[in-house]
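The chain below stands alone, shown as structure tokens; this is the form predicted alone.
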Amino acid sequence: MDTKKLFNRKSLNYKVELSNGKKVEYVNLDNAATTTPLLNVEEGVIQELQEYGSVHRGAGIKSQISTKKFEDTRETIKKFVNARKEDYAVFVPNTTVGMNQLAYFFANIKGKIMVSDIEHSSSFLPWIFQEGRHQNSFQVSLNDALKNNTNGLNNKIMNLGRKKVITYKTKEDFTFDLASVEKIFSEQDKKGEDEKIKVLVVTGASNVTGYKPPIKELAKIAHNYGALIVVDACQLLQHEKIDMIKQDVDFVVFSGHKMYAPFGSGAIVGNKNILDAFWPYQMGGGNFPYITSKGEVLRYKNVQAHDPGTPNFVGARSLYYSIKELDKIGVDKISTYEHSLVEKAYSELGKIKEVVLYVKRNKRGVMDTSLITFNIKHFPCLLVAEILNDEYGIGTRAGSYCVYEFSRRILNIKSDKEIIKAVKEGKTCLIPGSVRASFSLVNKEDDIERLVRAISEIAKKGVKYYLKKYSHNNITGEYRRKYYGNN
């Protein structure tokens, strides 16, 4: 696939200047984080500035231009993702927001959540946070307020809000297990309303392993038991469609900024009669129609609702563009694409005896992510990343991509004391982690010969090489005194 024209050339050519002084062009295997713009994203969004106006704020012909485009983005997201007519699109600045804004609107309903241990901490923590939120009744005053004295109301939100969270434990190579997933459920529904799930919330594909759940299943059983499904699709929707009809989903989560559109934009896409139950997750100018001389709040249940003050529209078409552009493409071609590159960087990487993989071919035999996570032995993994930036020009991410159970599991630790006593005290070297490659369509073959070529030499020239060269750096020097003394 010819992906040069997709994206602007000064994107694609970006220089960075190693720390030798060379220039070279910069690769970016950061592509679960965020991706590059494309082009036609870009060149949409500029092009609609000039008629930019107030959405559903105003009478000018501009503001009616750009509400009638903001509410055809709506369309755009639900026919993509095959949501039902009913269901809404509702805009959100990223998938964080969105779960933290589901989360409260399922906060009111009794019962419980469930989440697996591959979960991004998005999709974990809003969770706790709005179940402990809505139960807490404890309040300090302004005084202690503003001396930081909270006594404990920040633990006690956590602690109430965990007791809602059921977390599931996946199998020994972080897959699912249908079974003992529908056990846990068996098992809570015995125990009266309180303690049933109401809520399945689950990735549509992992980010540090690139696994992808069986989706229709789950939400079969999570219906059997008179639940509700969420799917975190901020690392699907690019590489694979969704289908929320087919699959059966409730509701789907996602950013634009994983999907080649910037501007701070994603989604929230289903179940409009559990959005409009409850009061919006936010409240302010724009989403009511009217406050009575009582203060009396009137309400229209609609999706405009849920957008409080004057909406991202840059954001929203960026999506547009951006979903226009991939649904042109293929979904399939780009996953097709984007796994050759994954083949080969795996196949080449496992001839490095030093580096250890912790993604694999699935069970036909085959590279089906769009990512690879692995360490090479005893680096500490924010080094490599450093080498990689630093002498190579390479983006990658290191560390527990905010899924630090995976972490701890591939690297067997047991206990955690040690990792909290030095987080509390400002230090992050001993943090479990990895390093990932993530590939989207601004790659090509030569940056996986590129990556492979780099991560030989690193492994080469050994640990005790790069920890004195960079002694500059905090984070390695805390690791060298840990595992290798003052030497």
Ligand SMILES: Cc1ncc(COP(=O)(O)O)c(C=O)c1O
Second form
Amino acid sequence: MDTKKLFNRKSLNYKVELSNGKKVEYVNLDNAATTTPLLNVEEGVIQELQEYGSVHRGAGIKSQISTKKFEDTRETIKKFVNARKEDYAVFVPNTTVGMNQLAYFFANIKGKIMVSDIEHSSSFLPWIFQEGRHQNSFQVSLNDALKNNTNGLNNKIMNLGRKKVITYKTKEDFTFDLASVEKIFSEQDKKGEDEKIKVLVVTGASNVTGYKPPIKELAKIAHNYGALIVVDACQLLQHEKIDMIKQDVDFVVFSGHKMYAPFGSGAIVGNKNILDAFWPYQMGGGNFPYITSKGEVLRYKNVQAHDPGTPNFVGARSLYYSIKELDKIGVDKISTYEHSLVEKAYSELGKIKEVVLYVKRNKRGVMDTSLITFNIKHFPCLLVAEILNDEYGIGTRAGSYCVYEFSRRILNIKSDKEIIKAVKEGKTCLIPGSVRASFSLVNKEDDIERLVRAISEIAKKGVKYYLKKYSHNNITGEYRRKYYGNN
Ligand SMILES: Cc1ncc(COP(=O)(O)O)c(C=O)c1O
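What about the form predicted in complex with the named molecule, after the form predicted alone?
Expanding to the full complex; the earlier chain stays at the top.
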């Protein structure tokens, strides 16, 4: 697949200087974090800036044009995920804010939240926080806040919130077992209204293994017990279609910057009644038609009530253009292309005996993920990513990617006492992790060859060589002290 034409040539040919002074073309293998914008997004947005005016606020022609385009984008988004006619598409800056927004609404409703242990922090912390905040009635004085005497309040919120969120433990290979999911629903259901699960939050595709949970089946279980399902689709939509009607999904949340649309755009698409049921997540100008002389806030139950302040027009339009292009190419074609790159990387990296891979082929023997997580034995993951960048011009991501349980389990960490101590001392070096190479339309076969060559050379030279060479680095310094003593 020739994907060169899809991107700005300058961004594709971006050169970086290596630590030896040589200049090479940058290889972006960090697409699961953020994708490179598509050329049509760039061109479309630049052109629209010329007729850009205030959204929802002006009578002038530019305002009318911008408002119409902004509103039309909601329909484009809804079509992309095959939402129900009545569903809302609410613009949010990213998945994190979208999840906080949904968690805020659901905190007004009795019952518990269920998340899995492979969720990104952005898909479970908001639920703990909003649930905890909703139940907490304790306040501190202004003086205490100024003096930072707020631990009591903060701990109380999180402790209350944790009690409201049930974590589903995935199987050893980080996949779902539907029978055990159902068992939790059934057990909670028997305990009464305060204990029954009201929402199941699940990732559409894991950002650590690429695994795609069975959304339709999970939705069926949730609905059988009177709960709703929220899908964190931010690692999914750029690789695979979601069909909200066929899969019976109540909400999807996603970030545009992971699907080739920059400018802080994303969306919550879903159930209008829940979004209408409570005051909007954020209040201000733009949400309401009128405030009476007595201070009563009059509200229309419409999607615009969820647009506090001046909306991000450019962000919305970048989503519009990226969706147009993804639809034109075909998301299926994109994932076939990415899977072929991942297959090559997986089989080549698998030949390097020092490499431990944390992804695998599916039951049909096919690599159906767009990312690979791995470690080189004895190497701190952060060091590997640093070497890849400094000496090879390859951008990856290393660490926990906000899914700490995954890192603890792959590295068999039974107690995190030492990690906690280090973090409390301000050192993050002992936080366990791995290296993630994630692929998108921007990549080509040559990128895999460079990655494999680099990993093979790094593994051959061995960790001691690099710990010496990178001794300036506090991260590796701490690591060295823990694992290799001071020499
Ligand atoms: C699965 C998953 N959920 C949520 C997020 C948070 O997305 P954002 O940073 O755009 O809010 C990420 C980001 O990496 C993710 O991978």
